[in-house]
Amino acid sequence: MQELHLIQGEHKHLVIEHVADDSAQWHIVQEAGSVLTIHLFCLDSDAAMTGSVVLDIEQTGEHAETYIYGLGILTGKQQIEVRTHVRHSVPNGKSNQLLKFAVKDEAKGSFVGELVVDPHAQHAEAMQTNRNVLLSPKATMHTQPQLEIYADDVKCSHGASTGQIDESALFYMQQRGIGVVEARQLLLTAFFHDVLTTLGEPIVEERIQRRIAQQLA
């Protein structure tokens, strides 16, 4: 397990682009006023890959901020698990988790998100969102958001959904001369848009968009 400790006021941006066959595990502690941003991209072309990512994060200082953004396209017989655990231990912390996955072929995905707000963590603001699209009949996605809130003056929310691509939108685009592969790519790029825009770096965003297009070709 990799350890990371953000001191008071420190800003840190982690980009995790590859999920290896062995698990990637991070334990991160945040002191007061620190800001942690994590971008996770599961876009590996190895159709038989199996891997997992575990992010264990604890805010130990007031006014810490945690942002976890992720997207993935799982193909072939890939099996990928993403597990997050964010604990608000002190008042006035913020966290936001937004993860989206598209699953095709016979791939299997799993997201387990744990969000804990301790009794002393008043005025915490925490959000957790997981959205998934299944692109073939044998694709599967397991999603399990979990909230444990022990403080009474907080703003917390979570949501999860798994569905299919919008066939009416796909049909509409085909009726206007857009091929089915290109139409599917456009719809899924739009699906991932709110994650991509959090990068704030156009060059990196373009590179990730190219990898998305390659995975969907």
Contents of the next structure:
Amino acid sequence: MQELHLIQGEHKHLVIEHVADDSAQWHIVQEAGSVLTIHLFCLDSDAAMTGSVVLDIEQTGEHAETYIYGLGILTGKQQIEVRTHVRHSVPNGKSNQLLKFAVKDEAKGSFVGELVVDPHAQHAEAMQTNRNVLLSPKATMHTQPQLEIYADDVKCSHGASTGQIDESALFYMQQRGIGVVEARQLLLTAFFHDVLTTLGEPIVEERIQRRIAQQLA
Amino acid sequence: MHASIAGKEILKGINLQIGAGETHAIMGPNGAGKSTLSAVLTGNPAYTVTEGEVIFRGKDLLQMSPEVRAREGLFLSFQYPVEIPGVSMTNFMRTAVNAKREHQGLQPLSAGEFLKLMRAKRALVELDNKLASRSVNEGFSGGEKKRNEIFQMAMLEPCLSILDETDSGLDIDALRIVAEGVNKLHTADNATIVITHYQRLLDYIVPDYVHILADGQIVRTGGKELALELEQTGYAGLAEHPNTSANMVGTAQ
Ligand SMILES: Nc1ncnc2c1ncn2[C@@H]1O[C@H](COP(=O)(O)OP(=O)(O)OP(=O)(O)O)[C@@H](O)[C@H]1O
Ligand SMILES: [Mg+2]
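Can you now output the form predicted together with the partner chain? The one shown was the form predicted alone.
Full assembly next; the chain just shown is listed first.
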């Protein structure tokens, strides 16, 4: 487990590009006015990999902001668990989590999103969204949003869904001559688009785009 | 050819021959199987062909994947075009055009060449530049979607185009513009199947043959005057004058 402490007003951008062992396990404390942005990419090509991501974050100062953006394509027999724990302990905090996964082959994915708003953490704004696409009949995704909201004057929302790729869109593209692999790639690039645009670093974005294409080939 | 969906037979022996340069209209009551025929020809995996064969320019069409059928020159203007959020029209069309070029052993178009082609084909159906820069069909009006189908047809220059109720949803001016676009794309080497419920479209796109499809079979074939007759009598009047055998459809080449 890696420790990180954001002092008052500090801005920090953490990019996790590989989900190996404890490099992807973090305990982070945020003081007042600090802004934490995490990008998580589960795009490892090792088909036998098992991995566990833990993002345990506590806002201890007011007006802190936490953003967690993640995407992943799990392939082969991979088993990956992503666990986020975001805790608003004081008033006026903000958090947003957006995580999207595509699961192929016989891979197993799991997302557990714990969001806690303490009784006196009024005016918190907390959002959590998890969207998943299963690309094969044997792929599975377990999603478990866990919201514990103890303050009454807050804005909280969450959404979780797991579906299949849009077959009618796939056929429409094939009817125009686009091959299945490329059509899927276009659809999944579109699926991940809103996560990628939060990155704001063209060089990293390009690298991620390439890895997405590799994972889908 | 016989075809079924979910174990239910929809096409019950279709026999049809389409020659180069010809335009065939297919009319028929709701649920007759017109869109099923389009879906089966283009390789929609929801349908199963249970009997018969389809030969497309000398090749066994049913053996080909949907994308190969398209690259070989088969095009469907969908009755209900699909929205693809997040995939831009430009990216979609570039991928489609270059996939076809690769199939033909041609180099992909350069960015400049591609944009020039887009501009020229957009003009043909007067497709708004704003639409061409959005996601595929996303938020397009019903009429805009149909116009976008014919724009794609213009981009891909198919040998056989199936227009499945392309007229539905188009306003009067749009119908004329889109129909004129289709006519401009018509050559002695390609062919068109026009599926429609209304004579009006056939005033613009004049068919060589009109077929009536009812309950999974072609029950009557005639010239363009058959559509006019239908306008008078409706499908109810049809059964009383079965003057053409269902098997004598199209022309031999
Ligand atoms: N999944 C399905 N299971 C059973 N029947 C189906 C299924 N899908 C379509 N059908 C039936 O197939 C028949 C033919 O439908 P099709 O869409 O080909 O008709 P159409 O001639 O194009 O009609 P329209 O003029 O309304 O467009 C209809 O009766 C329809 O209900
Ligand atoms: Mg139909």
